[in-house]
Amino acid sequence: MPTRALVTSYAQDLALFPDRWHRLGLVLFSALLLTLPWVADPRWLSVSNLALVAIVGSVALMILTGFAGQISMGHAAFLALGAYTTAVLGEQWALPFWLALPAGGAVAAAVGLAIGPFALRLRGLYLAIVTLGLVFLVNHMLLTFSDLTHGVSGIAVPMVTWFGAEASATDFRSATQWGGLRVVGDQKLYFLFLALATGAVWVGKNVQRSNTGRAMMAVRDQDLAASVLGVDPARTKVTAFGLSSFLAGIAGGMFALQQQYITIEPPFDLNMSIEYIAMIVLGGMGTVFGAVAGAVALVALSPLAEIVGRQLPLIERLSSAQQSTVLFSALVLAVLVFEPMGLLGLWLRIKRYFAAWPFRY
């Protein structure tokens, strides 16, 4: 059952809005986007940036893995290492976080690349157990160098805009007067985090048109044939590694600049890594509109959860966290039983529904 109109040229197929419905769709999600900041109350408002920091770092994760096929464990290891990059950069050299964010992607898109050859021997649950201890190496290496990272206690994150000895008083955080409008500090950043996602999911719906992105899932699916083909496996891989790890680098320094203070171990464990493969999950395998999805209700629904779970029996005793996580992981499981495409099949039903309206077949 189609889900769009026959397309009759390879234009048609390969345009985002290929028609007015598409159109109309983008002007009232951009629309209903950039008014959020400005009737959502600060706790919502913190909850949509932190989904803004998920959409990118999921969508790293589905380059790696949704389109590559490459089942990877330590995501949380690039965003560590873009969190703290960001971090020290701001803090130690007092360098703008325009500076800083791609700094620390670069970094983390080294280790990427680093590790990527290892994916060229390894496969499946092998190459998770190498992802997984990079995880804890990443971990060790932050802990040891503790002059850059101060260890256990943390490290603050400065977002100064501009260099100088008085970088300190240009806080972008800071709440700024234009005009008679007061924008404060989340709404400054829901804005910028919102271009980074926008330019995030856009790289991710080129990669996955593009002969790069078709060679990803020609691996993906079956690498031997692919190479038959005249695909290279091997810089496919590695592609792979490089573009995800520098997203996930981002993503970290987003969430360094929205938490203002980390740590190393939590947020940045095993745990963070899990969340995103239950994004991608929850949000449907091999495409973008999955990442999205699957980050913004997985972040979303999490205030959500600690309602609920303080109504339930037996679950009400749990913290907080741990509701949320009994009862993601129930929701995982329900998706998985009943809709193994996750929320990309829930839409793909509702599209063909329309699409075949007023008949049932």
Contents of the next structure:
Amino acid sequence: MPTRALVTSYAQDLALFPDRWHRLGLVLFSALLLTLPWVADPRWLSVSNLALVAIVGSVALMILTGFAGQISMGHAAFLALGAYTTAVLGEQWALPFWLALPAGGAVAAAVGLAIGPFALRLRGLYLAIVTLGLVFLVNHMLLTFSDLTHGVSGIAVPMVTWFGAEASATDFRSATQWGGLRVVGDQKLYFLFLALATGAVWVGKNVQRSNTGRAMMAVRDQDLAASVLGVDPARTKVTAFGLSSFLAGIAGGMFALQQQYITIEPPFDLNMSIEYIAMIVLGGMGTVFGAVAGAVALVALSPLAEIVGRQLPLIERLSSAQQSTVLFSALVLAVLVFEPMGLLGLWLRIKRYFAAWPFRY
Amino acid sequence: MSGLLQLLVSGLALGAIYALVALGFVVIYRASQVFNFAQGEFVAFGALMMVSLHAEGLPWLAAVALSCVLTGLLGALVERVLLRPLVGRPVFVTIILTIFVGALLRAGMTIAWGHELRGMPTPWDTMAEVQVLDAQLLVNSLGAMATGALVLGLYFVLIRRTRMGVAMRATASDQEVALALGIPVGRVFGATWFLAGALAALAGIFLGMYPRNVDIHLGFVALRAFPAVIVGGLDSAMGTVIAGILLGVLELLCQGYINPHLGEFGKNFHAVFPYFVMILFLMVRPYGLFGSREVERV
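With the form predicted alone already on screen, would you show the form predicted in complex with its partner chain?
In what comes next, the whole complex appears, and the chain from above leads the way.
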């Protein structure tokens, strides 16, 4: 693989796919993604669906924490709001999913914008703990408004009306004909999620290379200098909160669709917030690549953990959820201590090795 | 009236426990600017260790002392092995590290102790009560209050009057200068983690007593001690102690007097009440009661 061509213009510098190699990679990668649902067995298909949900969620957190530097432990609260709004709108008012999903995002964004002003006065750890408090407060609200949310018993997501094929369909797994192609159950979700995840990655990438993102990074690195240079820190932080919580709400809605039946705790507890933080750290802070890689790696890890966990002594005594927690905790600790850049650092090293080949450097 | 007194005493007991846990956070934070999210796991570890040691036949006081020491050593070990290599890295990294250390510790405790509930041994009758005026007070609550007061007193003597205390304060005020003046900053870090672990174990022992039980989830109390740390001010030991006791009392008063008036919404409202107070409080004073105000220009 040749090294990157000499950049001679700003347009070239900003291009998402600057040369023919990137374009070739894009074509091959999309071909792979589009054939996946027909090749993978159902188990791995649902894993890939979860991975796509996690990608949207981790891009959201990356915008807030990775770009704008605002530590948030309240990500699960935004996902919970998105998931419950989507589910309640579908169940109580029978809205179509393409309306319910953005509505989930909008509700989460409204709360995010309300929390944003806190970030103007609080920094670092204080903000982390306040957003942690948000998880408890939101979950308490959801539990007590049981007329809408059915409290602890959970709520069913009307998958049949949304993704059932014909009137006769008994469950949403029945096949639909899409111009000669036969699409079943999770495959429908896969294509919907693929589109949404691509959208989220595109949004993340565009934020990163536009002046909104540059303002966020300036505030993250040195807010005083940013302010002197004419960046409004208040506006930037609130924008980051709004954008991040909107995407998190969408991710929550997607999660509800994937699960088909959701309860409040678990899954929308502190562990979920921690998992998302783990994703962006594992992937590599401050990049969209890191968010995507971290999300895929962590989601793929849990089925792998089940396979590996059974073989290990002592670990086998834990439940499968705990097994995967143990393995990814150990992994994250190793990454933090040995490879601060995360998967991105590994990828850069591999790339550099081949770029310099046959020399070492 | 008797209801109020009963609530006040159990609130003060809970507050003393919050104060012990919160003090553990502050001790570490002041020395090394690390916020230890694994503190809750230390609480659970100390309590479980206590139950096991007492079951082995150790006298009560010896078991308390030994479990404090063992939990302290666990804390020092975590610091030496995992956090020392990260000195100088962003705050965010160390926070995440301690979160995952906590997850690993919890898994380790599940392997070692399993899920069942255990009763915490006490030197007095487990459910003993004393009659004060016309209220029934649990001896356990009174014990927690007394121990809390004693330990907090000892802590302030340690920090003001001993060599190690002075070294800790010097490290808190400026690491590099402390290092240049010959203070063994590494050993101070170790000592602060040991102290935090021992405080956590003590909190765990009193938290696990009747009417509560000991299991691996005991550590979730640390999540409820966060508001105390924040309201008190992250780097003020006195502030967190006061805030811890206040929030403990407020939580129980809320359970007794506010919950019933909120209808459906009031169910378990006292559990989130400290967070509620914290958020309102931070709107007014962003650095807590006694936290040092940082100079801000933007």
